[in-house]
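First comes one chain, alone, set out as structure tokens in the form predicted on its own.
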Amino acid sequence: MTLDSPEIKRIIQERSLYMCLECGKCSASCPRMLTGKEYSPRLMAHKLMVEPEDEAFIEHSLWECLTCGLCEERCPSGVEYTQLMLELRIHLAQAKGLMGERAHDGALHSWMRMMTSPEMRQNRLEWITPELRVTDRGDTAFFTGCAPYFDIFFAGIEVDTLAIVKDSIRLLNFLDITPVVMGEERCCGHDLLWSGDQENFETLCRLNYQEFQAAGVKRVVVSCPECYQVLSGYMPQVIEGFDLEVILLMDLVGEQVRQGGVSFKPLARRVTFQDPCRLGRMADHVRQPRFLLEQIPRLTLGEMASHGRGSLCCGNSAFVNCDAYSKRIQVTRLKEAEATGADMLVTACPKCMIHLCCAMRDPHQGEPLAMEVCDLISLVAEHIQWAQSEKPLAASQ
């Protein structure tokens, strides 16, 4: 297999590589180049195109790409480029098994692996307290990602992603919707479609939908952008016959919010916010959040130097490209967070929460980032109540 093949030809004709006018800008804009790393979106298509023959340098640089999509924002010629990156992935994984250096020794590719055996049977609902209204069968269901398993695995900085799945919950509640939480429900498989490991990704997709189906689901409501992604791009393509509604959670709160009904409890913090990738520029999720944050009185929002869609993102992507220019990306963007006065920074997605908190508690930094970090989800659960009561949603547990 060589990189001027037909199928790879295929790829970069589909993606718009031949469009590009190699102007530069979205080397320009990519977060890994200018933070000194030896990587450049414009050389890469370069490469591609004129010297497939550099199997060496395209098949190392290939796995450098964060996917943020920012030069994808910025290209004036709509190269598709990170959905070029992803389909590249996926043909050298088949081809030759390359996945990229994955952090973590592969541990979190790991135990997504795990989850593709039918036979595997998991403990992932005792979370799941008193007050908490779900069941196991119904037309709506909340998926709660890998938050369960990231809680314990990152312990050690002190990130709580298994109180974003809590306070979804409780928002669903507050909605009076009892959803369905599935005791054999997989990881979503964003990690493993993005260091390209196609197979593995397609089974957690059929495993997941099965699940859906023997509970009645037909709405599936997801906090994580990443999921978001998944279910509602990327499982359609796997499941023939694909009939999920899926929605995010914010969306779900945001309709309420407009109809009327609900109010909010005052905050008098000033905070900023963290635009995910998946959401933001993928989704197109850029007023919904700040709509919601607008509703909590007294709160101030402080946007960063970069925000909405040309956010800088939070520095990795699929637990793959982690390394010390992805921390110097964190610190950049802490430092744009704490330039805006808030003393708050509120995110939308557990894996920018766990970057951004890692890189807060870096010994080496050699000077004070921290910051309290807090997900839209569970600023919004603690704050929501009906206009007609005074009477708060109770606080997470």
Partner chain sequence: MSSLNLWGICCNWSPYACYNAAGMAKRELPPNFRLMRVMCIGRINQALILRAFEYGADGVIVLECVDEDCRYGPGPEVGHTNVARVRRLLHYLGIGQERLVEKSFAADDMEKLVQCLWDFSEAIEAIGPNPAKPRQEREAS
The other form holds:
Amino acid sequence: MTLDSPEIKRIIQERSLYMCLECGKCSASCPRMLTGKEYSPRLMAHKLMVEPEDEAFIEHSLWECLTCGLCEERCPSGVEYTQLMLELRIHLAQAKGLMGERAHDGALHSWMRMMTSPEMRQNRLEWITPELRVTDRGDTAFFTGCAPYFDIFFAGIEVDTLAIVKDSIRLLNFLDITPVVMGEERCCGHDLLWSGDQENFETLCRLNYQEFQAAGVKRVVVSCPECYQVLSGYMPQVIEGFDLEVILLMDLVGEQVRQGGVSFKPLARRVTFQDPCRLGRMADHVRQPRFLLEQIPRLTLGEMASHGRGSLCCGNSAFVNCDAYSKRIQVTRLKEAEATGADMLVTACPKCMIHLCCAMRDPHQGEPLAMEVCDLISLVAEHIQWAQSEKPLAASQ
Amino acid sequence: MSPGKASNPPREAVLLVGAGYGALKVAEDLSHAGIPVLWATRAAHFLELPDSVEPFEQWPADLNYQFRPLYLRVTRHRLVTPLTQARLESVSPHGAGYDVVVAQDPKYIDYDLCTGCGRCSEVCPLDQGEAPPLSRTPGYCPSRALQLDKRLISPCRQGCPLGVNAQAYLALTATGRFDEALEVIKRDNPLLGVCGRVCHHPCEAACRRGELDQPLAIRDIKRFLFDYAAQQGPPTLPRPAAARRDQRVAVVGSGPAGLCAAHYLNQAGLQVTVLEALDQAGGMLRAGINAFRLPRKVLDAEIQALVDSGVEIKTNRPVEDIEALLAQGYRAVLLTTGTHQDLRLNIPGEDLAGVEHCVTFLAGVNRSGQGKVGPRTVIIGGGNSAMDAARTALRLGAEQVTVLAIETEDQLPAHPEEVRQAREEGVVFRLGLAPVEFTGGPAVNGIRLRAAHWESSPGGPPRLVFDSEQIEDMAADCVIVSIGQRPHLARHGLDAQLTLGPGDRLAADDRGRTDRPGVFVAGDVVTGPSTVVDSMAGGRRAAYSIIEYLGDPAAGEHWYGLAARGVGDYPPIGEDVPQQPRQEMARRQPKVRRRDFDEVDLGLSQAQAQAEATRCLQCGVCCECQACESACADIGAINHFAVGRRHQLRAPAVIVADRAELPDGVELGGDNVFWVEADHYSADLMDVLMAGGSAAGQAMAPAASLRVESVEPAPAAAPAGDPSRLGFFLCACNQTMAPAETLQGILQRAAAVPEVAHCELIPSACHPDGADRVARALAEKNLGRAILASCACCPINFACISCNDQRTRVRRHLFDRRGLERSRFELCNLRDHINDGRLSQDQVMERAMDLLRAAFIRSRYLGPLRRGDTELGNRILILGGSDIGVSAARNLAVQGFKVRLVHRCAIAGEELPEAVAARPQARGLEKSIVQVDTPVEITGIKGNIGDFTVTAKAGGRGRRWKADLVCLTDENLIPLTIFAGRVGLKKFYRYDFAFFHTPRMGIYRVMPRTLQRVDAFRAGAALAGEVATAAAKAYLNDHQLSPVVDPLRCRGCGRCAEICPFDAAVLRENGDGTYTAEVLRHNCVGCGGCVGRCPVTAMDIPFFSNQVLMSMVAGRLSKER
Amino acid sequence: MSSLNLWGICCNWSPYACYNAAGMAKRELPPNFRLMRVMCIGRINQALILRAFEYGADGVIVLECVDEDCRYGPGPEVGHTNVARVRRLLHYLGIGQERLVEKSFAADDMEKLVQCLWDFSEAIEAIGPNPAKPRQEREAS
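Form predicted on its own already given; the form predicted together with its partner chain follows:
What follows is the whole complex; the chain from before opens it.
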């Protein structure tokens, strides 16, 4: 099979690749390329259009892309490069069984695929403690994501992504919302989708949607940008008649802050913020996190060399193709963070937290890069309080 | 194939005497150091401990498994000649060394060929018994080879003049294998039907069962077998396999001796003609033995079988001129004319009508069926012929038959059974009487008798003595004189042509050779009247003499050597063997049977025969039925006729691991005898091994001149073939893998796999022929990859604790000998996992295919293994001038290494221990040893085996030493390589029993425990031996499974380095602040721990690659197959 | 024959010696048990265990050497860590941590191994099939 099939031509066409001016801004901005990897979005574009017979190159490069979207951000011609990669991955995964080099030997993909079984009866809510108010039926659901699983799997690098989830519920409770937390929630499917496994992704979407419907949910609150991207962007494409409102928790909190009535406890620290690609560039949420950080008295935000929509990726997405260059991106990013003079790195995506922590736990290079890492939601949850009350939220535990 | 080592031992080698773990250590160290060893023990295998050794106290339960790889490596090492069941015969000093003679017992099983398939054991009729002749070698011996327990030739077989293997046919009969039992008999007896009826069975007289209750009814079982076969069809004898030589031999006479001789001559491929004077063949068998004892149809059938097998019989051909025969072109003549002339009493009245002589009488009856007796018939004589005559007389109508004999009941020459049967039929016996005259005229009417007895006379025949003068008259109408026969040579004028001996018998030596070349004699004509079986044996002896005379000197080798072949004792008759009466044949009632000439005995039933055969005590343990030898025909590992051997060699040194194995009275002296002693009797295994290492180290110095490169020279590499073409080879394991149809089914299924270009069933993969077939197919069919489904399962270099001799031999023959690339093969262990004995054919098939599915998956990922080796120099740096260090330095210097000894060492930043500081400098060290005496601070050891750099500070000045190997001989230096709390050290070296190793290859150390075990001198020798094994390898191979790192993927996270206890995974700085992992080839042991830890699959390992493991899970678990 | 899939991951050393000895002694083993051999349990990672469940194993048993016997050192420890983590994942997934068993053996523990595999088989039979079957099986049933 060659790569100049009508289907590939169609994908290229739809993603505006033919608009490419071959200006090279994509490659000039690509973090992979910049850390020395033999990978070039510009060359990939060229091969796809002009030399589709170079299968080896295209099939290899396809999985090299971080899908961070920075090239797309810079592209003057509006080539939807990230979406192009996604669709090509899906197409070639189906057609040729390609799946790229999976980090952690594919362990995460394994459990994500296992969740496509409708018969599963998970025990995923055991971490819920009595002071977290949740329900199994209601208007508003909180989508927890894979945090409970990550923390077990990544016990070696000592991340606590479950804290983000707990703090999210705490925040919702603070806002007087008792969210539905579904015992049979599945992985949102983001990593399967972005590694090309559309079939299992769609199954997960359907199973999750069934659960939402069964619980009578109308509105879904999410804290993870990847879950947000899937639920707001891709799930509606899979589910016919999708009628859920999907909202980021930070937006919900931001709304409340703007309405007034809440205040924040002070935190005298210099922090810096890691923009997750699915949040900043893809969901255009550059301002909201910074707005929330600004609410915390005495907290100063130092911006890294690259930030906002031009932010540097945490080094990997969808647990595909993590390698020496991923590490270099992480090191670069952590050095940028260090250069801000901050002593705390605020993240907004559990994957960013995992990837950057992994680089920090490196016995050879980690020591100088190590920095406290805290998720935005946790930071907000820890410091938010009702304006009249002296009692901080944290004390109610 | 090349002959096995045991049959071709070296002329010069270190001699190691005795079994046990200490000896194993000696053989390991010496062979690995490149020094040939001849290892002899009286034991059946090398780990058999001497009786005097107490069980080790500190014996880990699974230790035997851990000794397996070592045992294999050592006993199959090309420099070790292992001789079991071998005795040191003599040792005599010669120069600085010794001249040695070692004698080895016969090895019935060739361990270079035996594949351990166990088919021998399956076909062995005695394998189910309490003392099976074939047994697996002990559990901890990694060979699945079998041992054959052969004792003295059983008494029954020794008792048989023909050497018929009664033990074997009893064993086979007991298990219902009648056809094979018949084959066994036919090897030694062509007239089994005759002998099954009329043999006087000396075998039964010899039977040890007689000591317990009654002897086995061996003859009756033989008769049963003959009758059993007769139901299927006429008896047959094998047609000679050899092309008929154009050499004709004449046999004169067709009695038992003549027929038997003709048979063996015919089997030897000679053209035999039997010349019989009478009109029917059979000689005395026909003339002298009654039909009611030997039915004519039995005799006729057996003679016909002989004719059918190629023996020519001409009747009515009396021979009168021997010269004329030779002139007719017969290359040799055998005379077996028998004794057909009756002896006479020479008393008055012997010529009266009605007085007959036995042979004449019987021959008349037997040949024409006619004969006349009177109402009162008297038989004179007490032999078997007399009994025949008496019973014949009854059947001819005599009213009263009396046997008259001088002998008492006990002395009667007739077989008691014959006497008993005659009595049953009504024959009256009157004993102690001698006839003195026949009365009457013209016909006899009476006999005059006197009481008499035989008196033995020294040096002569017994003398007749009359007891009284009184004469008794006895009425008789018919008298048959039956007192013996003599040759009747004069009848045809042969007496004049040959030298005669006593009694007109022909004179010959004990093998039937006369004083005339080409003329041989056998049977009664030589011996006088004897038994059927003795005559046959005489015929056989003469036949071999003739074959020998005609040019084959080995003709009768095995037969003549029979009694001498056995070794050892018969097992004692167990106290729990129950008494059990002998089975009796059914017989016709006396009053009925005396009416006719039909057979009296009716034979044993099948149940009786089997029950009777089961009574056999199987005295010789192995019954030598040779069923195993047939089953092993393709392998050729079993030889029942193997003989012992003696080996002579020159030994520069002798190591004694067990004093008890020294020959009596031998005092070993001289400088170059070393003992694995004192400690040998220790209850601590480590002491024993240390003593072994020490003895080996000491012996290396005098044996240094024998040192060769220990690594086997690689054969020319076989062509690589097309990797897209996969060959599938299935080992039948000498028909024990699975039933033939299952194997065919597997082959068919494998052939249907698209990538399979060739399928083949290999009789035995670990046999040299098997490897040759695989190699040939690979070359002819241009196969680039192959699956070998056998018992081999090796992902590493055949050294794990599941390994066995068969598997290592697959490697040796395929890879070492044929030069095939290891990485082209996927080896799949079918044999051990295909069948638990309860599965149906379909289930066996299903399981086999399931196992093969994994093999097919793996075969897709076959690829080059990590290859490479490092040349080692001979620079040895010894840090620490302890007594051990000095001893090791001396030893290594004598062995020819370049040694540097650094006397007083401390690790940088640490105090020099007082004991070390105060230690006096060692004196008298050879000049070749460079000694550095200044107190030295060691600052580091960098590099790897073959290329170490030791940095140090001495007197404020930096020093650097290069070395191939480093020894740390003071305790304070040990932290240089063994860091506190390090994982994976404690047990690793248990498997190699290499005490001085450290996790860093090439760095050796002495632990305090070592000193507690042996004195410093011997510890130093042991250390030197260990060092020499590494140094003498000259090349160090990379571990084949050593992982490779993809530097583009490696994140440099260091998890691999963290997990590796061998310092094999290290991180290299790239010059830009980033790190990449690297696997050090020498240090790696191929566990794959680093690969498992890698979060980004940047490392991969052959055989267990990420891809393979992933495909294995997917391919074997999913339902799509 | 039961339709359940029993999967073993086995260290080449002591447990495989036991397994091999059982084979040579013609001992009966659960017919639906399949074995994947690695040089050392240190080689395995969480992915390898999880993947077995992903592809439809109903039970997985990790066969390793007793701690102090590991030929390489860290193997069993790695086994313990991986098994402990995967058991927690399995528990969260509702597949059931009892489907993952870890056992250690000395080289002469053949009897123990045979017994252990039968016990394992019985235990998994009692629990029934893995609810997270691979897609193609779900569709087939």
